[in-house]
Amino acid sequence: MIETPTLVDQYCHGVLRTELGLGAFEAHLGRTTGPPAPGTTFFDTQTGFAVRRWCPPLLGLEPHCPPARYLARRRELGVLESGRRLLRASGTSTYLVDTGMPGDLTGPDEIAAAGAARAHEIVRLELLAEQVADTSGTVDGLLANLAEAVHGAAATAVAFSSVAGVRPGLVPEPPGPGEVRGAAGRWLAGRRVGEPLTDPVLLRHLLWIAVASGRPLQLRVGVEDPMVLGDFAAATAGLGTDLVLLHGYPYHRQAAHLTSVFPHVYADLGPVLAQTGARAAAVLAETLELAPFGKLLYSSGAHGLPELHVVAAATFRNALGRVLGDWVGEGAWSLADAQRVATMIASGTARRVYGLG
């Protein structure tokens, strides 16, 4: 029997402070920004089924109860009490919270209090740049303030993240001063307040400022093939900054491959285990085919719903126990080695990479 220790969630977001109706709740279960197909519901997904499996018992209901009944019980308890029960049942000891998502979301201190855990902030580079641009009237001011803002954030944040920096054609080297000034001038002249940063030169400039900070840099891969980061990983090798690839599914094998090639590259498991539900063990086994075991980190990637923290933790524990337990049962691994690897993935590697102690 593989015992999974308490978890360090190395990448997540806050939870909503407001009560949700059935439609709004259901929208957080989908992987798209649009509605489900006519006549269907996002509860009819692996994530939706996993929520109905793991969350109702934590609120005093039977597993797999109808969504309407579950939401009624959630409203009866209230958003604060239901969130507290759910977060504390996830077995998470530390949350690393990316505060760059929009919406009425709890911050690190609030999620720590609700979950009876610790929490630290991850600073999103794009949002930081947008905030600096909103108060910088000149190119010189923007560039000076941007460097100062990243330096200041590095004093308290455990990591930086970027959701737009990974793209096909990413040039691995830092842009030259002339390139950066030209891109900054165009951005200031044409942007509206609150407009997201998409300029590839400025995004690359941001990545390299973050690399120079020495803080781990989390790069959201999403649906891009992580191999586009190969040259960037090579260029940053030996500089003292770890790169953590976020949410590589369905290219999880490619992300795992990069962790095996570069000593400073890591990968998280992310919300894919919750999204694949009953198939999570198969996805985890595929990742473990290529990645050194000390290069994988647990994360929920949860956003908005405390239920997603529960589902991510439960499916991770279940998948890890099944995969490693099978290998122990076959005699391929010893139980002691399986337990050691489980601890590394669940919390140990994150504590080492982020200096959590």
Contents of the next structure:
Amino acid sequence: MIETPTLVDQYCHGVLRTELGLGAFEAHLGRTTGPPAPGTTFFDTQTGFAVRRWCPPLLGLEPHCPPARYLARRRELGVLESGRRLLRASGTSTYLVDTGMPGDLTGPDEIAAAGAARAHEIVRLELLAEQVADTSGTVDGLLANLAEAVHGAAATAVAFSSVAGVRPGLVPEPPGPGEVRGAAGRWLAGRRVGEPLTDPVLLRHLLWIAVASGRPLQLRVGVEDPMVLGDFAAATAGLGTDLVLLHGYPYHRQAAHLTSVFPHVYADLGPVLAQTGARAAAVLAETLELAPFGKLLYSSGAHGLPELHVVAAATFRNALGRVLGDWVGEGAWSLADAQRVATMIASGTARRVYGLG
Amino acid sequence: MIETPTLVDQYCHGVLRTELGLGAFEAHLGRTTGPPAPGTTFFDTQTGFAVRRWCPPLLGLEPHCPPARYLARRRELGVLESGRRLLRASGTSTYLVDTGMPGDLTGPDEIAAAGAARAHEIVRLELLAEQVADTSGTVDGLLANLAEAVHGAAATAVAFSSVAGVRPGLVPEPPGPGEVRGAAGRWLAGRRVGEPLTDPVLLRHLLWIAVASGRPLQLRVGVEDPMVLGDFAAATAGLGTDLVLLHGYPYHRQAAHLTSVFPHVYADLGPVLAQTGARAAAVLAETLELAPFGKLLYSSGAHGLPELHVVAAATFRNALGRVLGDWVGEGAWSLADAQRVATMIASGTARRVYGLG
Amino acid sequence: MIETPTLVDQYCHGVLRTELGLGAFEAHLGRTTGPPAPGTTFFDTQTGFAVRRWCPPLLGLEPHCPPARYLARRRELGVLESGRRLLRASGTSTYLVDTGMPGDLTGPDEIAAAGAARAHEIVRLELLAEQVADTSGTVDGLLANLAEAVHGAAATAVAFSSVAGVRPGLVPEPPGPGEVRGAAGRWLAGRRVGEPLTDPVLLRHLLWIAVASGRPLQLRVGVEDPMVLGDFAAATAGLGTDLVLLHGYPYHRQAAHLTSVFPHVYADLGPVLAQTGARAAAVLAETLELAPFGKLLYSSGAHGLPELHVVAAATFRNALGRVLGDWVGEGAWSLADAQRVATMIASGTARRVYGLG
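Next, give the form predicted together with a further copy of the same chain, keeping in mind that what was shown is the form predicted on its own.
Let us now look at the entire complex, which starts with that chain.
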């Protein structure tokens, strides 16, 4: 009844280019890089069950068929063809792709081609800084190059992301020049190529350079309470740059609260929909308690497997339809309002925030 | 099926006396004093949708009619008449009114007259202290006048409230005399008229004067975890003064926990019902997990718009009826118990705690 | 539709041996050792209503009969016979019994006999340490006896438990030998017999001795955020000892998160099912969001009253059947998967983790 004719996936990653065996596929269903506990499998999770619900029919199999059968069919079609079928069935018209994940993943252009959709790049600040550091010999050079790199990226990237910048104890103000120079010097002297940036002063410096760029800044909250961002949100209010909180579960109600008190703060839904599967409607409904409806954006947060793009999209449509449909059914919302809100969350707000036209 | 024939609203504020345009009305639907984000409106919130669901029929319009139409009808009737119709339709027989909010708001007598109900005053400690400071020249005078003012207010007020006293790091013991004198001296020397009291020592001193008065003490928890109150609750146990936690969402489960381990701790439902609208039943049900049923009190927390009094009352009745009705339907509760619990939360417990007779 | 033919209760206590009057019975329904608030009763809680729902029919009365009538019938049958009827109706085939609670409670053998089931002992580390301290005169003796006592208990106990070891600020590493000796000396010198162990260094030392034993270690989380355990979980990963989080509500989603990122971390359901009664299905469903299904274990956490064993078991079966049944009904899960997961949580995972054969 409630329709979401098209989705803008405002935060995702590419998919793997290689054929996957059962074990490698299963590893992408877990929430950790390690193995499952002895006697258990990551297929026995909401994500695993959701993949088995939504994906087999897209490859011509019955829902909930055994994993081995699904994997066999996937290999039969080939990684390219199965990826095309899956992505195209997700109903996603635009992908915003964070290209800062390691691994042999498809980039925005390939996702666009495979999914018959558009795609734009999200530039991850930490990776950008590490790339700049690889080619900068002095503190002055590093800092100048950083500023230039962010400025340059802002011309083509649809947004910046930071996955390490939000942490308990985040100081809300930009660090002073001396502090930044000191941290940059220590980093240059001590770092090895490929080592991730973890210095809190430099991470904070990056956030503020990005804020100055005017492009929306996506901040991964992870499983931390996003209230640690309250002071940073207050400090960046009115500067003209939007902050988008990524993946707030299980503190999604707190994330929703922040969107309700700061005009420039938005929240996405992220991989929690695929991760909670049969429970996605309940989690979505909790997010819809305090958040103004124009402050929430669909995203899949999917990474590696096109199945995760499919599952995020399917659980989102299913959950949104059920939650809003129930509210319409009991008279709490009008159908016209529900349809309007569904379109906002599915695509409209992302179009406005990222200027997608 | 589950009936709540009458409500005691154990914490609310007055309503605005002036006619409101669309923008001023909308501003009262948000959770912040600032404007909504560009491209969004506070009408697109659960509160906004709940107002459009419940209020238009009370003024002779269809539910979910456009905001502009509702506002036109409201102006046609006039602020006084529309306020009367709305408040009288809320089913509230008694309002406990915190008079410490700034703005041109109706007081308890006016609310009582408009709503054809009774009303009692809740005295806000911070405002009382600021008023005392305005007329006290010395530390000795200030401290003596404070004690006398609280003592005097206790004779007529139904309760005290504190909106600033609960904060992370709250020291559970009363401050020592020297500490209080020092803080009072600094406050007197530095304060400007109208400046809110924020000194943690004086706020704590106020809490303990209020505890000594024996009147119930209402503590605004806001979006903080009320577990910060655990030590204060332990320190005030057995003194004969009840503590009532205001507005615990999204930590309402923690608030409920506190009511289950401290006999003198109660929790209200507050504006979260109006704020979460279509989700009010779910939030209410979560609160009903750990809280002993005789430790929860209905309140609207409404401020400024009589629509918010209506929406809180309507969502509460609707939510309570659905939640308890479902439990009766599935055999988990008996109907007689459900009816008894509904009456407790709607009015009975407030009558007992505040001695309303 | 979803069947749980038998339950392994992976954490509970014994029941009282004495006949109980109404007041003593009621006291066991509260979450505190103190009395209920004036004008209220602990029967007016979800636990109280759940007892009145599930237990009277097992003693030949109608559901929801008045408490006094139920207690009269219970006395008529006698504490032994009513306990037998209740425990046998709970469908529990194996009880793992933490014998470290004070009070005149039945031990594992008695529970097994009364319930026509098997039972195994869980040894509580704090009590073991206190018993060792009672008979140790020197620091050297205490530390040697402690190590030996844990080693000895590991031969017969099915698991260790700690109720005081998890607290905010828990240092993840084992304390150094000097630190332990200093703390042990202070404890020996200052303790009185019967005084509970609260020294954080000794508690931490106990945790690490237990980890070295290889038996599963059950950690009571209580109402604290279990994320304080994150570093301890990381430090104990790969050592071959499983950690089982007890009673994570209201942070059960965080507990579930920990089970999804650490292969050796499990979570139980605990007394929250009996405590939340009509809401048990909702709480269970939240736990089933992030937790891999093979990482959750049923437990009652029951203590003192066999009614609490019954209520935990009945609410668990009822909640699991409804939650999984709904998911099957809407096509999110297959029936075969649902049945398999139900059996895992009810008994299968406990059999594997505790080696119950």
